[in-house]
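Given as structure tokens, the chain that follows is alone and in the form predicted alone.
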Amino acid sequence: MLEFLKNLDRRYIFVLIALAVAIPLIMPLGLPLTPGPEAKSMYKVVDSLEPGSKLVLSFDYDPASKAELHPMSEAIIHHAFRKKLKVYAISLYPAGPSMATNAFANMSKDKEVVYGKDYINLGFYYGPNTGLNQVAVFSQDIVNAFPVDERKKPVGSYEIMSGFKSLKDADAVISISAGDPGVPAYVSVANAIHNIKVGAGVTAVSAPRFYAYMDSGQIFGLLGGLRGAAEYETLEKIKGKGLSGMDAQSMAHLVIILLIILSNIIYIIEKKD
């Protein structure tokens, strides 16, 4: 047995470490996971919203980032349209839109949402690319900003701008970011200057930048990486993508430290031998 251990084909454990990221992708497990502060201080203000709230959701990332942060948007989407929020899609980056298109379109199945009534997608902001710039354009002027929305019609033509004017009229904004423009560009314009809510939901690598925001009390809520999504996921109570890509990096981790200590153990029968 030590020496088919020592001579195994890497292959086998190439496979074994498919298996255990593809099986709980598809087959989530439901591995327990404690949300963190951040998470729950986002979940409790977009669950104190009252029905009929207009909730602002920026897409500010593009596909490369979309493993890590659509599953927040997805999560976020769900808990707006269970409290019947009011959600409007805006962009920083010019991939964002589809983002959106698609984050709708998944959480909107077997659910009784109008396009147009209840959410809307307003498209990427094609003014001067700062961050800053766009962000105070749709402070003051959102209809300005998008004159149709992502489906080139009208936005005035849709029931759902009605009283929405500005990013001021916004109950809560919060930005999915990958980078800049993204939550600085709100966080020192909207939160700053308009003293609008500000969310945020950021890549893994940058979340320990954005500690400092929340512990300001510039942003309400702040969800890192795959794990941030995972949190709200189990505050909703659904397992999304980010519960299965959670349950796969622990169930890969746990093999690898599994084949470790088995290389070590045969490591110190092989030496007292």
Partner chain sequence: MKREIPLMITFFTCAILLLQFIVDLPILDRMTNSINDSTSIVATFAMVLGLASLANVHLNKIYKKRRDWGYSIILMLGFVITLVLGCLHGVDKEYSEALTKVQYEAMALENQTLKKSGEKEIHNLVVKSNYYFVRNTDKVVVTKDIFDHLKAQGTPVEEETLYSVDRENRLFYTLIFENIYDPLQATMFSLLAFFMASAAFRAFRAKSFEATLLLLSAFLVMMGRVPIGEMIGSMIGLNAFFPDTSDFIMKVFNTAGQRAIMIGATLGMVASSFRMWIGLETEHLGRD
The other form holds:
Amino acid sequence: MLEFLKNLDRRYIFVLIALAVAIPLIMPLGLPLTPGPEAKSMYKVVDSLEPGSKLVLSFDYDPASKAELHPMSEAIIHHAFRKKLKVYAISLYPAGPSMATNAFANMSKDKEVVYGKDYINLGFYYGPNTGLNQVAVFSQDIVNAFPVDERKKPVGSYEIMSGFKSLKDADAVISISAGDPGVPAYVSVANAIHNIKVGAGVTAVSAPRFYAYMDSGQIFGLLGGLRGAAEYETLEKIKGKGLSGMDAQSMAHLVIILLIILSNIIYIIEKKD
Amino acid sequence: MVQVLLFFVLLSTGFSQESSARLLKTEETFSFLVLVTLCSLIFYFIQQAKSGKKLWIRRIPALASVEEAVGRATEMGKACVFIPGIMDIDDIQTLAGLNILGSVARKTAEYDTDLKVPVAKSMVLSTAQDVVKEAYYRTGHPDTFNEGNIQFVTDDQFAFAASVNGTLVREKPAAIIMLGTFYAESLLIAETGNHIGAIQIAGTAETSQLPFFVASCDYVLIGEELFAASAYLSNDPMLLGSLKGQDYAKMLLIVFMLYGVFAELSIRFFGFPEFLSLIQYL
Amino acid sequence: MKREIPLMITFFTCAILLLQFIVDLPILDRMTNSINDSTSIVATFAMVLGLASLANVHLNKIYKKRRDWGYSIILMLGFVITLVLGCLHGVDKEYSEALTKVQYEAMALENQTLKKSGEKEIHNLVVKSNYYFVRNTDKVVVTKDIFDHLKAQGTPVEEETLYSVDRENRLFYTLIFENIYDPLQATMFSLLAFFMASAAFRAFRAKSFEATLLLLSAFLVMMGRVPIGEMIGSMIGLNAFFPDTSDFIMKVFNTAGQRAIMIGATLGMVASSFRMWIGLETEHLGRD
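To complete the pair, please output the form predicted together with its partner chain; the form predicted alone was given just before.
Shown next: the complete complex, the earlier chain at its head.
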């Protein structure tokens, strides 16, 4: 038995994880969640914006991290639409605009919001140097970066674009980012040089890195992974994909903890022998 | 080098006369001064090294093990895989990785071991081909250089990881060296490497990926060690001098940090706001 | 010379970018923009180079029937199909198809019939007009306002009506992007969860004092990051123990470590960039 556990084939571990994730998705447990200070801070800033304020959402992710980041985008858009904010979607990832289209389509159902008046999807802007150049251009002249929107129409023809010439006109910028280009570029250029308020939604894996930015006040809020999305949904009082995924994540964490305990028991027995 | 010094001196003069003309962006004064100080320290120690002063660098186990990794691949008659990250040539980590690729390629050329370099960006492809080609020519083995071993795979992050994993599982290389910028694919590649039993050396400045490399690899270059690698491997006194300058700059930063802590504590416990004025100015 | 020219380009480009960072001169802004544009252009051409290299390697592999050449066929098929479908209708969710007036009228009639019977219209029809001012044989595009003004004055003008229908890009967007690319990407990303579990099983062992600390902090953070941790905590009388401890570890120890590595790495980046700027580090430039 010990020999078997010592050389445990990793496929057994994979099966355990698959079951731990799949079962709660089929049979939800409905575990309660208390939002953390970083999510509360993000929510507070968005909530404090007056109706008609400009919120820029940068969709810096692609289908790979959609499961983790898309619920965040949707929760923030829900909040922004409820608060009657103007939402501008931009992207540093080629697949970002389609993520934005999807999030807007899901969140604008049953709501009195009009494309071009309450929200707009400006599209993707290519540039070298891990996003720094793109954000530098957005901070100077956003119309130059996006002459036409995702629907290929001149951005000047939309009502929402009046009074929005650059990121400096935005009341807050939130980058939902899977890596680089993303939050680091917005922090280095938009916040550090132009003093623009920047918020961050990142994958759970990269979240530890951004606690330093949060602590130094370079970002006003931080949503980390599916938990971040679930926290925002709790604050916004909606039941989205973030909250429904938390049960699965809970069980996966529990299985990993049990595996670690098991591996240490094996190690101790081995050492005694 | 003289022109670089002259460049900074002229700019510094400009800063001292900033009140007379609004030519310089005064909001960048502090960043600029930090940059000038850092570059001056590096420059000074390069000059010291040039004048023949002996410089010492501590042993970096991950770099010392490069030879061991290539040697093992040779003994087993298997290939050695080098991945210079997934970012483009304008990323300084990619350049640091490519600088080390030269040393690795010289060793594989000497031992006549296959060196495979899958890359994720086409600009990196031509640079990597040049670096490896030069190493094989310099060691006198141009005949064993195979351009096809340095291959552009795809610029899509996960497709790249899938392709590299496929290659690792099929070809089972004896050594895998990953140096550059890595994101979520780091664990996917490193775990597969661990599973096939290859000796793994990794290095990145991406702090969020370091734990994965530590868990799955035999040796890891953490943050700045990646940038010190070329100096370490070449043992060029001028490059070592620049490392020494970097260390002194770090010491200066530590002094600033201690001052910040002291100022904060002095306000909290003794109510002396004077210490903060310098920090607020900066 | 193969080394000198890149070194000179590196030196002058870096000098301009650095100057632009601190000197407020419009000419430097323009030069920086030109450098950024040039980088984008070169990168785009390099992309073609990469694709050519990829095709070359795999076609050669298929031709010579080298080991695993079957995979190369799949790769080439995917490459060609995606390229052709992308070229046919673009990469956006919808594409526009031009219609003749007769085709347009037929579709409009179909829409009307459906609408009358209470069903949803099936054709997304678009009518667009172009306005011209005619001078001899030349035609100059004008806006609608100018066109109306000129027409009222009796000046020769011409109106051109363009009919089109917006169709869903089923082949590229729905099939390739939504039904193949999306799930493949998500699958690769999901693999992380499995690999993390197997790495944790192997790596988190209390082999030393440091390893034990790492193990304990991993346990506390993992419990504190999920609702089940809160639930277990309240069951054993430690209400917010796990989330609070997890927050403390993340904010204090994690932030301190992250900052130390980040500052060190940034110094290394600056020093490395400086060495490249002054031409001290040239290994990446390749052969002389």
